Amino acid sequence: MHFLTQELIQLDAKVNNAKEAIEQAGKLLLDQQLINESYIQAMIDSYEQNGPYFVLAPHIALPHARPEDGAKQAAVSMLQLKKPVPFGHPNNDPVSLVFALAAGSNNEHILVLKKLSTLLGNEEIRYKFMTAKNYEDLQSVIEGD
(Lines of atoms letter the chains of each structure in order from A and count residues from 1; the text may use other names and numbers.)
(Lines give C-alpha, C1' and ligand atoms only; values in the text may rest on other atoms or scores of the structure.)
Protein backbone atom coordinates (compact mmCIF):
# COMPACT_ATOMS: atom_id res chain seq x y z
CA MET A 1 0.00 0.00 0.00
CA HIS A 2 1.26 3.47 -0.93
CA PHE A 3 -0.06 5.58 1.92
CA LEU A 4 0.71 9.29 2.03
CA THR A 5 4.35 8.98 1.06
CA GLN A 6 6.24 12.21 0.41
CA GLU A 7 5.57 11.93 -3.34
CA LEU A 8 1.85 11.60 -2.68
CA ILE A 9 1.48 14.79 -0.64
CA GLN A 10 1.20 18.33 -1.97
CA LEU A 11 1.00 21.17 0.52
CA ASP A 12 -0.25 24.69 -0.10
CA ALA A 13 -1.90 23.70 -3.39
CA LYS A 14 -3.71 26.35 -5.38
CA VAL A 15 -7.00 25.34 -6.99
CA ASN A 16 -10.07 27.27 -8.09
CA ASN A 17 -12.77 24.68 -7.49
CA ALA A 18 -13.61 21.13 -6.42
CA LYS A 19 -12.94 19.63 -9.86
CA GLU A 20 -9.40 21.05 -9.93
CA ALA A 21 -8.79 19.76 -6.40
CA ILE A 22 -9.85 16.24 -7.41
CA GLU A 23 -7.69 16.41 -10.55
CA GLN A 24 -4.58 17.51 -8.64
CA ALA A 25 -5.03 14.89 -5.91
CA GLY A 26 -5.49 12.26 -8.62
CA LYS A 27 -2.45 13.49 -10.54
CA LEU A 28 -0.29 12.72 -7.50
CA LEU A 29 -1.41 9.08 -7.82
CA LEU A 30 -1.00 9.11 -11.61
CA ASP A 31 2.54 10.50 -11.41
CA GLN A 32 3.51 7.50 -9.27
CA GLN A 33 1.79 5.14 -11.75
CA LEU A 34 -0.65 3.92 -9.10
CA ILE A 35 -3.69 4.63 -11.29
CA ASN A 36 -4.54 5.03 -14.95
CA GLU A 37 -5.57 8.46 -16.19
CA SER A 38 -9.14 7.16 -16.54
CA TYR A 39 -9.34 6.92 -12.73
CA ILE A 40 -9.11 10.73 -12.36
CA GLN A 41 -11.97 11.23 -14.79
CA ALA A 42 -14.00 8.55 -12.98
CA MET A 43 -13.55 10.45 -9.67
CA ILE A 44 -14.70 13.68 -11.34
CA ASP A 45 -17.64 11.92 -13.01
CA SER A 46 -18.65 10.44 -9.65
CA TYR A 47 -18.55 13.88 -8.04
CA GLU A 48 -20.59 15.44 -10.85
CA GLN A 49 -23.17 12.64 -10.88
CA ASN A 50 -23.48 11.89 -7.16
CA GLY A 51 -22.57 15.18 -5.50
CA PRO A 52 -20.24 15.73 -2.55
CA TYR A 53 -21.09 12.48 -0.69
CA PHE A 54 -17.34 11.94 -0.05
CA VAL A 55 -16.97 15.13 1.97
CA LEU A 56 -17.17 13.01 5.09
CA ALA A 57 -16.09 15.45 7.77
CA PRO A 58 -15.71 19.21 8.10
CA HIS A 59 -13.11 20.43 5.60
CA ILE A 60 -12.15 16.91 4.44
CA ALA A 61 -12.96 15.24 1.10
CA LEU A 62 -12.10 11.68 0.09
CA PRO A 63 -12.73 11.36 -3.65
CA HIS A 64 -12.40 7.89 -5.12
CA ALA A 65 -13.69 5.70 -7.92
CA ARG A 66 -14.25 1.98 -8.40
CA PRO A 67 -11.24 -0.34 -8.71
CA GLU A 68 -12.24 -1.19 -12.29
CA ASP A 69 -12.03 2.52 -13.21
CA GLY A 70 -8.23 2.33 -13.37
CA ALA A 71 -6.76 1.75 -9.93
CA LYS A 72 -3.57 -0.31 -10.06
CA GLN A 73 -2.66 -0.50 -6.37
CA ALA A 74 -3.96 0.63 -2.99
CA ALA A 75 -2.85 4.20 -2.43
CA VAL A 76 -3.78 7.50 -0.82
CA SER A 77 -2.62 10.96 -1.85
CA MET A 78 -3.25 14.23 -0.06
CA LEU A 79 -3.71 17.77 -1.25
CA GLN A 80 -3.65 20.52 1.36
CA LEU A 81 -5.36 23.53 -0.18
CA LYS A 82 -3.89 27.00 0.21
CA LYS A 83 -7.40 28.41 0.03
CA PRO A 84 -10.35 26.13 0.89
CA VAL A 85 -12.93 25.59 -1.86
CA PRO A 86 -16.62 24.63 -1.68
CA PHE A 87 -17.61 21.14 -2.80
CA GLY A 88 -21.33 21.77 -2.32
CA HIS A 89 -21.72 19.92 0.97
CA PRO A 90 -24.29 21.59 3.24
CA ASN A 91 -22.40 21.01 6.50
CA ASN A 92 -18.75 20.22 5.76
CA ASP A 93 -17.74 22.95 3.30
CA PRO A 94 -15.34 24.50 2.52
CA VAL A 95 -12.82 21.71 1.95
CA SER A 96 -9.18 22.21 2.99
CA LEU A 97 -7.85 18.65 2.66
CA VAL A 98 -8.43 16.29 -0.27
CA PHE A 99 -7.41 12.66 0.15
CA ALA A 100 -7.67 10.72 -3.13
CA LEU A 101 -8.16 7.02 -2.52
CA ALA A 102 -7.34 4.23 -4.94
CA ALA A 103 -7.66 0.50 -4.43
CA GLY A 104 -7.33 -2.49 -6.72
CA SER A 105 -10.18 -4.37 -5.02
CA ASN A 106 -13.06 -3.75 -2.64
CA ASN A 107 -11.07 -5.35 0.21
CA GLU A 108 -8.16 -2.98 -0.41
CA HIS A 109 -10.61 -0.08 -0.48
CA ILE A 110 -11.85 -1.00 2.99
CA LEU A 111 -8.29 -1.34 4.31
CA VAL A 112 -7.27 2.06 2.89
CA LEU A 113 -10.40 3.70 4.27
CA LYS A 114 -9.89 2.12 7.70
CA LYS A 115 -6.27 3.33 7.91
CA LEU A 116 -7.22 6.84 6.83
CA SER A 117 -10.24 7.08 9.12
CA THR A 118 -8.09 6.02 12.09
CA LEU A 119 -5.78 8.97 11.40
CA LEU A 120 -8.49 11.49 10.66
CA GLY A 121 -10.53 10.48 13.68
CA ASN A 122 -7.95 12.25 15.81
CA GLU A 123 -8.57 16.01 16.03
CA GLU A 124 -4.92 16.80 16.77
CA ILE A 125 -3.80 14.87 13.68
CA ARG A 126 -6.40 16.60 11.48
CA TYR A 127 -5.01 19.93 12.69
CA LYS A 128 -1.47 18.83 11.78
CA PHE A 129 -2.59 17.92 8.25
CA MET A 130 -4.25 21.32 7.85
CA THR A 131 -1.31 23.34 9.15
CA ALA A 132 1.75 21.36 7.98
CA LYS A 133 4.34 23.42 6.16
CA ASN A 134 6.45 20.50 4.92
CA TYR A 135 6.41 16.71 4.74
CA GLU A 136 8.52 16.39 7.87
CA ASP A 137 5.69 18.02 9.85
CA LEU A 138 3.52 15.02 8.92
CA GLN A 139 5.99 12.17 8.71
CA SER A 140 5.81 11.03 12.34
CA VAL A 141 2.00 11.20 12.30
CA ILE A 142 1.75 9.15 9.12
CA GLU A 143 4.33 6.60 10.18
CA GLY A 144 2.78 6.32 13.65
CA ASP A 145 5.88 7.31 15.61
The other form holds:
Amino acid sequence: MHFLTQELIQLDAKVNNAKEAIEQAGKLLLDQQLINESYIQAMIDSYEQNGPYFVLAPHIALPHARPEDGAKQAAVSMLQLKKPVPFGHPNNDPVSLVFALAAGSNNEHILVLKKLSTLLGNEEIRYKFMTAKNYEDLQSVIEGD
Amino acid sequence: MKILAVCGLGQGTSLILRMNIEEVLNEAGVDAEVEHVDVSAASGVEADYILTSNELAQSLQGHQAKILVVNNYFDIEEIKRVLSQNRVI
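And the form predicted together with the partner chain, for comparison with the form predicted alone?
What follows is the whole complex; the chain from before opens it.
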Protein backbone atom coordinates (compact mmCIF):
# COMPACT_ATOMS: atom_id res chain seq x y z
CA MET A 1 0.00 0.00 0.00
CA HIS A 2 1.32 3.42 -0.95
CA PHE A 3 -0.51 6.02 1.05
CA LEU A 4 0.47 9.69 0.85
CA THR A 5 4.19 9.12 1.15
CA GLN A 6 6.45 12.10 0.59
CA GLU A 7 6.90 11.27 -3.11
CA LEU A 8 3.15 11.10 -3.55
CA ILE A 9 2.44 14.59 -2.22
CA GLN A 10 2.86 17.80 -4.17
CA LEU A 11 2.17 21.07 -2.41
CA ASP A 12 1.47 24.47 -3.94
CA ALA A 13 0.87 23.00 -7.39
CA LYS A 14 -0.10 25.25 -10.26
CA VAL A 15 -2.87 24.05 -12.55
CA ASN A 16 -5.25 25.90 -14.82
CA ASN A 17 -8.23 23.60 -14.77
CA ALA A 18 -9.73 20.37 -13.48
CA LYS A 19 -8.21 18.23 -16.22
CA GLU A 20 -4.69 19.44 -15.44
CA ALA A 21 -5.29 18.84 -11.74
CA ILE A 22 -6.30 15.22 -12.39
CA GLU A 23 -3.31 14.76 -14.73
CA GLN A 24 -0.81 16.07 -12.20
CA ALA A 25 -2.23 14.10 -9.30
CA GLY A 26 -2.12 11.03 -11.54
CA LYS A 27 1.45 11.76 -12.58
CA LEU A 28 2.55 11.45 -8.95
CA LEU A 29 1.27 7.87 -9.03
CA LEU A 30 2.78 7.24 -12.45
CA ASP A 31 6.23 8.46 -11.38
CA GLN A 32 6.22 5.88 -8.58
CA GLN A 33 5.10 3.22 -11.09
CA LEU A 34 1.90 2.56 -9.19
CA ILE A 35 -0.26 2.95 -12.30
CA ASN A 36 0.11 2.70 -16.07
CA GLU A 37 -0.23 5.84 -18.13
CA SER A 38 -3.63 4.62 -19.35
CA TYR A 39 -5.01 5.08 -15.84
CA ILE A 40 -4.60 8.87 -16.02
CA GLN A 41 -6.57 9.03 -19.25
CA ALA A 42 -9.24 6.79 -17.72
CA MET A 43 -9.63 9.19 -14.78
CA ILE A 44 -10.07 12.09 -17.20
CA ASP A 45 -12.52 10.11 -19.34
CA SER A 46 -14.53 9.29 -16.24
CA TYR A 47 -14.64 12.97 -15.31
CA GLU A 48 -15.81 13.89 -18.79
CA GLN A 49 -18.42 11.13 -18.93
CA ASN A 50 -19.74 11.02 -15.37
CA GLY A 51 -19.12 14.58 -14.27
CA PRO A 52 -17.53 15.84 -11.07
CA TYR A 53 -19.44 13.61 -8.64
CA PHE A 54 -16.07 12.62 -7.13
CA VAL A 55 -15.71 16.07 -5.61
CA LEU A 56 -17.05 14.38 -2.54
CA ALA A 57 -16.58 17.05 0.07
CA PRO A 58 -16.19 20.82 -0.04
CA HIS A 59 -12.93 21.60 -1.93
CA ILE A 60 -11.86 17.96 -2.08
CA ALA A 61 -11.77 15.81 -5.23
CA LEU A 62 -10.99 12.11 -5.37
CA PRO A 63 -10.47 11.19 -9.01
CA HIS A 64 -10.08 7.52 -9.78
CA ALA A 65 -10.72 4.94 -12.46
CA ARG A 66 -11.34 1.20 -12.46
CA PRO A 67 -8.60 -1.25 -11.39
CA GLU A 68 -8.54 -2.70 -14.90
CA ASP A 69 -7.80 0.74 -16.35
CA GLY A 70 -4.18 0.32 -15.26
CA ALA A 71 -3.87 0.47 -11.49
CA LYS A 72 -1.00 -1.71 -10.29
CA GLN A 73 -1.37 -1.28 -6.55
CA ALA A 74 -3.63 0.43 -4.04
CA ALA A 75 -2.30 3.96 -3.68
CA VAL A 76 -3.27 7.55 -2.97
CA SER A 77 -1.47 10.72 -4.05
CA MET A 78 -2.26 14.28 -3.11
CA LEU A 79 -2.04 17.55 -4.98
CA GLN A 80 -2.54 20.74 -3.02
CA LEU A 81 -3.44 23.53 -5.42
CA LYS A 82 -1.90 26.96 -5.18
CA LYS A 83 -5.06 28.40 -6.65
CA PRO A 84 -8.31 26.41 -6.38
CA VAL A 85 -9.99 25.47 -9.67
CA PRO A 86 -13.66 24.74 -10.40
CA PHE A 87 -14.58 21.16 -11.30
CA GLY A 88 -18.18 22.04 -12.06
CA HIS A 89 -19.62 20.66 -8.84
CA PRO A 90 -22.76 22.53 -7.72
CA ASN A 91 -21.92 22.54 -4.00
CA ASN A 92 -18.30 21.62 -3.39
CA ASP A 93 -16.41 23.86 -5.85
CA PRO A 94 -13.75 25.18 -6.08
CA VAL A 95 -11.35 22.29 -5.51
CA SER A 96 -8.13 22.88 -3.62
CA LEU A 97 -7.11 19.30 -2.77
CA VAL A 98 -6.95 16.47 -5.28
CA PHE A 99 -6.43 12.91 -4.02
CA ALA A 100 -5.83 10.54 -6.93
CA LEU A 101 -6.82 7.03 -6.00
CA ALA A 102 -5.44 3.91 -7.62
CA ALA A 103 -7.98 1.29 -6.76
CA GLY A 104 -6.44 -2.16 -6.77
CA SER A 105 -8.90 -4.98 -7.09
CA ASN A 106 -8.10 -6.52 -3.70
CA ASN A 107 -9.05 -5.57 -0.18
CA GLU A 108 -6.02 -3.36 0.16
CA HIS A 109 -7.85 -0.52 -1.47
CA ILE A 110 -10.61 -0.71 1.13
CA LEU A 111 -7.94 -0.18 3.76
CA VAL A 112 -6.56 2.81 1.85
CA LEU A 113 -10.02 4.36 1.58
CA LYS A 114 -10.69 3.81 5.26
CA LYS A 115 -7.49 5.61 6.16
CA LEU A 116 -8.30 8.48 3.82
CA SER A 117 -11.88 8.71 5.01
CA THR A 118 -10.79 8.82 8.65
CA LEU A 119 -8.32 11.61 7.91
CA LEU A 120 -10.67 13.69 5.78
CA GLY A 121 -13.58 13.24 8.17
CA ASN A 122 -11.65 15.39 10.61
CA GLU A 123 -12.03 19.11 9.98
CA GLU A 124 -8.78 20.03 11.66
CA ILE A 125 -6.87 17.57 9.48
CA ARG A 126 -8.61 18.81 6.33
CA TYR A 127 -7.45 22.30 7.20
CA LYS A 128 -3.90 21.02 7.73
CA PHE A 129 -3.88 19.43 4.27
CA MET A 130 -5.10 22.65 2.71
CA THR A 131 -2.55 24.88 4.46
CA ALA A 132 0.56 22.66 4.74
CA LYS A 133 3.73 24.30 3.47
CA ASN A 134 5.94 21.23 3.53
CA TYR A 135 5.73 17.49 3.98
CA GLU A 136 6.81 17.71 7.60
CA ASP A 137 3.60 19.65 8.38
CA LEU A 138 1.63 16.57 7.35
CA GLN A 139 3.88 13.71 8.30
CA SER A 140 2.65 13.20 11.86
CA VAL A 141 -0.99 13.35 10.73
CA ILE A 142 -0.49 10.83 7.93
CA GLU A 143 1.61 8.45 9.96
CA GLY A 144 -0.64 9.01 12.97
CA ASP A 145 -2.08 5.53 13.14
CA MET B 1 -33.99 -2.77 4.64
CA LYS B 2 -31.55 -2.28 1.80
CA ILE B 3 -29.52 0.85 1.07
CA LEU B 4 -27.40 1.55 -1.99
CA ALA B 5 -24.41 3.89 -2.04
CA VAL B 6 -24.03 5.04 -5.64
CA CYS B 7 -21.18 6.73 -7.53
CA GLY B 8 -20.07 6.98 -11.13
CA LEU B 9 -17.80 3.94 -11.23
CA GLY B 10 -18.84 1.98 -8.16
CA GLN B 11 -15.23 1.78 -6.96
CA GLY B 12 -13.84 4.44 -4.69
CA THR B 13 -16.36 7.10 -3.93
CA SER B 14 -19.35 4.88 -3.25
CA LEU B 15 -17.22 2.62 -1.10
CA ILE B 16 -16.31 5.53 1.15
CA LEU B 17 -19.97 6.48 1.36
CA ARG B 18 -20.93 2.89 2.14
CA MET B 19 -18.38 2.65 4.97
CA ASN B 20 -19.67 5.85 6.50
CA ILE B 21 -23.33 4.81 6.14
CA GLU B 22 -22.50 1.53 7.87
CA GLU B 23 -20.80 3.40 10.67
CA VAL B 24 -23.88 5.57 11.21
CA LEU B 25 -26.24 2.58 11.09
CA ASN B 26 -24.13 0.57 13.53
CA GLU B 27 -24.02 3.44 15.94
CA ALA B 28 -27.79 3.82 15.72
CA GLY B 29 -28.28 0.08 16.12
CA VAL B 30 -30.15 -0.20 12.82
CA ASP B 31 -29.84 -3.40 10.88
CA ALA B 32 -29.65 -2.84 7.12
CA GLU B 33 -27.89 -4.23 4.11
CA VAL B 34 -25.65 -1.65 2.42
CA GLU B 35 -24.22 -2.17 -1.05
CA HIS B 36 -22.11 0.09 -3.26
CA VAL B 37 -22.67 0.17 -7.02
CA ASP B 38 -22.09 2.40 -10.01
CA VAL B 39 -24.83 4.57 -11.35
CA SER B 40 -25.62 2.41 -14.38
CA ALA B 41 -25.85 -0.79 -12.34
CA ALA B 42 -28.02 0.87 -9.69
CA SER B 43 -31.09 0.87 -11.91
CA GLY B 44 -31.11 -2.93 -11.88
CA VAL B 45 -30.80 -3.31 -8.11
CA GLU B 46 -33.80 -3.19 -5.81
CA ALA B 47 -33.41 -1.10 -2.71
CA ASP B 48 -35.35 0.93 -0.17
CA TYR B 49 -33.00 3.90 -0.18
CA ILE B 50 -30.25 5.23 -2.40
CA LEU B 51 -27.65 7.64 -1.08
CA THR B 52 -25.70 9.56 -3.69
CA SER B 53 -24.51 12.99 -4.80
CA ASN B 54 -26.80 15.71 -6.06
CA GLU B 55 -25.56 15.22 -9.61
CA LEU B 56 -26.10 11.50 -9.84
CA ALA B 57 -29.45 11.76 -8.05
CA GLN B 58 -30.89 13.24 -11.22
CA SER B 59 -29.89 10.32 -13.38
CA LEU B 60 -31.42 7.93 -10.84
CA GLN B 61 -34.89 9.45 -11.07
CA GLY B 62 -37.40 6.72 -11.71
CA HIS B 63 -35.71 4.21 -9.42
CA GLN B 64 -38.22 2.69 -7.01
CA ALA B 65 -36.00 3.50 -4.02
CA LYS B 66 -36.19 6.79 -2.16
CA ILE B 67 -33.22 8.86 -3.26
CA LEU B 68 -31.33 10.83 -0.62
CA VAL B 69 -28.61 13.34 -1.45
CA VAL B 70 -25.36 13.57 0.49
CA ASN B 71 -23.08 16.51 -0.15
CA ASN B 72 -20.01 15.60 1.89
CA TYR B 73 -19.27 11.87 1.79
CA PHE B 74 -16.81 12.16 4.66
CA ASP B 75 -19.20 13.97 6.96
CA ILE B 76 -20.68 11.44 9.38
CA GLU B 77 -22.91 14.14 10.87
CA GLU B 78 -24.44 14.98 7.51
CA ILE B 79 -25.11 11.30 6.76
CA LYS B 80 -26.67 10.93 10.20
CA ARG B 81 -28.87 13.96 9.57
CA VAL B 82 -30.02 12.74 6.15
CA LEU B 83 -30.83 9.29 7.49
CA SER B 84 -32.69 10.53 10.52
CA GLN B 85 -34.67 13.16 8.59
CA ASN B 86 -35.91 10.37 6.40
CA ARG B 87 -36.60 8.08 9.36
CA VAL B 88 -34.06 5.49 8.29
CA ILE B 89 -32.54 5.71 11.76
